[in-house]
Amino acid sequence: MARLVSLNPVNGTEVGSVPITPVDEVPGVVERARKGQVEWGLLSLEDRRAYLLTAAQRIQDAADTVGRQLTEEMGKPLGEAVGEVRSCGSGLAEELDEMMEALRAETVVDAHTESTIFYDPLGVCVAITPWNFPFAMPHWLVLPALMAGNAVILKPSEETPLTAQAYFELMSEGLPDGVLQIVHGAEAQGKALVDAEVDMIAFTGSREVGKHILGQAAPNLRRVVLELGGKDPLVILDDADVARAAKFAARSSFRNAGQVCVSTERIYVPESIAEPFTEALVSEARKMAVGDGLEEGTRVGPMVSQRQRRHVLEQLEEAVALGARILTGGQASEVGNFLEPVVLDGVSHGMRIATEETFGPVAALIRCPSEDEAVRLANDTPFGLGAVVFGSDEERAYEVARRLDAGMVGVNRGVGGASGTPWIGARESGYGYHKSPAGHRQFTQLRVVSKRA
């Protein structure tokens, strides 16, 4: 059997491989999933609680082992790869209690009918996941479409099937047959499940991907939950705090080495502060030690691919023939997928790398004459996922996150919501979402069965 085989972005030596699921066994992959969800779907919210939560202590105890691996497939410094595993543990109990909350019946009373709103399941779910945060992503799908009831195939990146199949390991024992299983490969086998005889598809990941999934499921209106590309815009107002704006700007940009869904790709900054900014990005930029993730002191490691760090290359290549200057960084290594953080200033909009996602180590500067001016540049995009406003008067800084049109806004803050909010795009950045009460819901099939008061 083939074998799709991960590599180090390090130096490129083999990590270790997994078998690639044959196409052609796709058709059998749903038909026990279809068989293993009846069983699935009749239990009790409490007995798929007690079923999913013996998961949580079989994560915290791998997660050391399993974030090791994590940074050696996809180069994420240690502790943020073992942070990514041991939270999905230690935060399970707690999800689980918010999806029980959300998928118990309801009933509503008025003079005349009782009616009981019921959270069924959908049936069987397909949870496609990228690479950059490769245990997470697939936890985030994953649960909340097995607590409402659904079986689940998960077909994880073909860049991180390791960490993916420990997920799937850690998370499947003690199912009963068929409740969740794994398709490893690439695009052939994600198109065979999207074409699929399947109920529901839960992706995260491009937008280009996200319009093709969307396009497929629209003949026989399957769900569908897409959160999809970003190019987030960060807007520092004239009053904002220099110093911590610049640190947040280089953490939100350089985190994963840009590697992130909701970093930060745009900087509108005002003419007035530019100077001290671009100086304090400079200095913060020139922080971030670049290296192999195991390394202690490691802040940006390798991205993952050869292909993904041309592309960012390619972007910086075009921009600089363009007129904008790189200030610090964008050294390639000769070995491994390593490139220095890069401070990009005089950033136009007539340039790729201020409107097409970039997803790489680029904090990108655009001089704004005006507060509104740099509203409308930051909504001068497709995408909407997220965006972040800094300024020292909070009320006005919260005004200007208002007028931007982002699924979510941070205010001299990133863009994670209060628990039990949703993590929601808008425009071209999302269709559906997940996460929060409302977010499980859209795994489950809602029904009314109503009756005489």
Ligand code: NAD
Second form
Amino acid sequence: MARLVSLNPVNGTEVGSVPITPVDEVPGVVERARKGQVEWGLLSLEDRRAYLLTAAQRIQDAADTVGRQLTEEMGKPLGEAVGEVRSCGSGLAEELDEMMEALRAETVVDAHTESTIFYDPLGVCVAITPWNFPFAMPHWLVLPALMAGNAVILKPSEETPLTAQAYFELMSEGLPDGVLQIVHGAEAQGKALVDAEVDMIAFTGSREVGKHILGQAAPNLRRVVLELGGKDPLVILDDADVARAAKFAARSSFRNAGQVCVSTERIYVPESIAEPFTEALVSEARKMAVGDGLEEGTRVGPMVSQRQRRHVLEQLEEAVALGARILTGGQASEVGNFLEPVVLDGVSHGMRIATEETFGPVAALIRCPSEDEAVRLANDTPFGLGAVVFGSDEERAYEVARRLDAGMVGVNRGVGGASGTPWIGARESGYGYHKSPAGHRQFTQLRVVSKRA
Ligand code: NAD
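In place of the form predicted on its own, the structure of the form predicted in complex with nicotinamide-adenine-dinucleotide is requested.
Next comes the full complex, this chain leading.
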């Protein structure tokens, strides 16, 4: 059987491999899921919770080993990799409780009618996921889909099959046959699953692939939830604490080598503080030690693949040709996929780097004459995942935040909301969403049964 080989982005050596699922086996996988779903869907919420909760300890126990493999497979620093795995285990009980509450039937009564809203399983759900958080991204889709009573087929990224395989093994242990399966492969396997007799496609990945999936799912009116790419702006107001804003910008632009859907991809800075802010940002960027994620002290590991690095370098070259200036970084290693964090000044919206997703370690600076202009430019892309505003007058910063066309906006902090809030993209960054009670219900079929009151 053909194998999918996982390569270490530090040096191109093989980390391991998994068997590729032949496309003609996909219908059989779906059939097995369909059979397994019947009893799984009939279980009570409490019973499903009990099954799924057993994974919490297994994930915690495996966090160090799986985290190490994750670093070897996609490059992020070891501490972040272990943290990614561990958090999925430590948060499991609370997440299941929240899901259980969200999925309980509700009764609504008026003068004449008593109606009950049921959150029933949809049936077979396909989860297609990316490589940048190769443990957490499968988890974010698989868990709510399973808890809602669906059978799930996971199709993880071809870049990170080993981490996904580890997730699958930890999560599926003890589950009834067919309830959770994994299909390894790339575009062909993804397409075959979207075309198969399934009930829902939950996807996290790029906007381009999301659009394909939506189109491919349309003739059969398949339920689709898409969490897509972003081009998150950071709007800095003229009263912002420059040092704090620069620290945030560096972390948010360079974490995971910029390969985060809610990375800061462009920074709007007022002319009045542009100089001190730029200086502080350059100094923060130079502190970001680049290296093998397994080495202590590494803040920025290699990019996941040559392809991803080439994409970033092409955007950079175009921007420089159009007048942008690299103030620090930009050195691409000969061995491995390293790229030194870049601070790019003089960026304008005629450059792709200002409006298309970069997904690399680049802080792109756009100097703005006014707050209104910053807001206008921040909203000048088709994306709308996250956005951040920094300013000392919180009320004013909050008002600016409300003018930004994004699904999640942070004021003097990152975009992640309080627990129980959705993970959601506006505009072309999302179609449906997950997390939060309403997000958990997207993995269900609502049914209303009414009788006389
Ligand atoms: P991608 O869209 O290239 O691939 C994602 C998955 O889709 C992979 O498993 C891939 O094999 C599969 N696929 C590819 N073509 C397909 C097709 N035609 N039909 C079905 N499946 C197909 O994305 P990527 O490069 O793996 O990940 C990076 C992207 O993911 C970035 O755009 C990033 O912003 C986005 N992302 C978004 C979020 C979010 O929550 N909004 C989170 C993480 C990553």
